[in-house]
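Heads up, the chain below is alone and in the form predicted alone; it's given as structure tokens.
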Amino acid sequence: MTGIESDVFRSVLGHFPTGVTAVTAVNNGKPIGMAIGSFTSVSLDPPLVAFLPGKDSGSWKEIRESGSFCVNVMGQDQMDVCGVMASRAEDKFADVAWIPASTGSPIIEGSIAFIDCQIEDIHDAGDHDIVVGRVVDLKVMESKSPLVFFQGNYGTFG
């Protein structure tokens, strides 16, 4: 016990801006997606990245079962897509255009870039997991301003 209240923790860390991504996969033929701000590069050799989903996320459970995922870097014009990926909608891809990456995971139309991965390792981290992915393909799709999250709000960097 640290004595740090979760609302204070969230408020202080909310002062650190993060990029916004949509992590996607296909499980049992169904496209899955979730909004993630906790994405980072890990290693150049081998090429590894990581994201940190909440353990109680239903989308994360389905992505985990699939064994692979694709990170879609969201652009400033994709706030609506981000909202869908952050929702608990049954079919998050009903109105979201996508094409399959090499793993079959969705590459969302209009994303700045994609990073397609196989799940390499999963580490316990309190109420979250640390998911390490081995990059199998990646590409910049469109150069534009990113969608960022800062102090509880979405915005952009211009």
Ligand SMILES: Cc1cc2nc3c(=O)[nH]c(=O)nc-3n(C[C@H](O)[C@H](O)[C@H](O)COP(=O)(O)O)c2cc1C
Given for the second form:
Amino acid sequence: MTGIESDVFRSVLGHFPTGVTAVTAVNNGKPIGMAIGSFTSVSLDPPLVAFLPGKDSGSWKEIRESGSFCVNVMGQDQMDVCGVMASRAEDKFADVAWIPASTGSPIIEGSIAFIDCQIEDIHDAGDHDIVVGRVVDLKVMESKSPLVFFQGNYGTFG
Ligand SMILES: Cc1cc2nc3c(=O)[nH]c(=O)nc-3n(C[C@H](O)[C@H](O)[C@H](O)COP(=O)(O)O)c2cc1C
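Please give the corresponding structure for the form predicted together with the named molecule, as opposed to the form predicted alone shown earlier.
All chains and molecules follow, beginning with the one already shown.
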């Protein structure tokens, strides 16, 4: 990295706390998912959100092919689901219960909320992409303590 050491970059950016989501899709009949901290609200009118997947992610390649995705907001009690979604397991949904959102993308059982989207735009950003989604459906499923990620550890709020 020019001028900036990667461990310094990681350490400093790790001091910014994030919520934790699982971004899901179905591609060729197979459920796909990845843990994502880089989720953000973008625009109210039109309704847009965004997340930033790494270009080397196999899950992102499949989500991209599907043309849509569903953001699942993880609760404090979903650390195990998040661990599976962050892994490179072949079938991340082997032990995860879900129902299809309107795009067909998985709504994971026990999630706080879901935001179902069509992919609107993909912007190039170094070793990641910035994926903008147009929201087609969204709902709070269960109001409970969120899963939070800070300095490489899980925690919660409140
Ligand atoms: C709390 C947390 C947040 C994460 N946020 C992101 C993210 O914003 N972007 C990303 O590309 N990967 C993120 N990851 C890592 C991916 O979930 C992981 O690299 C990916 O799922 C690996 O498998 P895949 O290549 O099959 O998708 C995060 C992992 C964790 C545990």
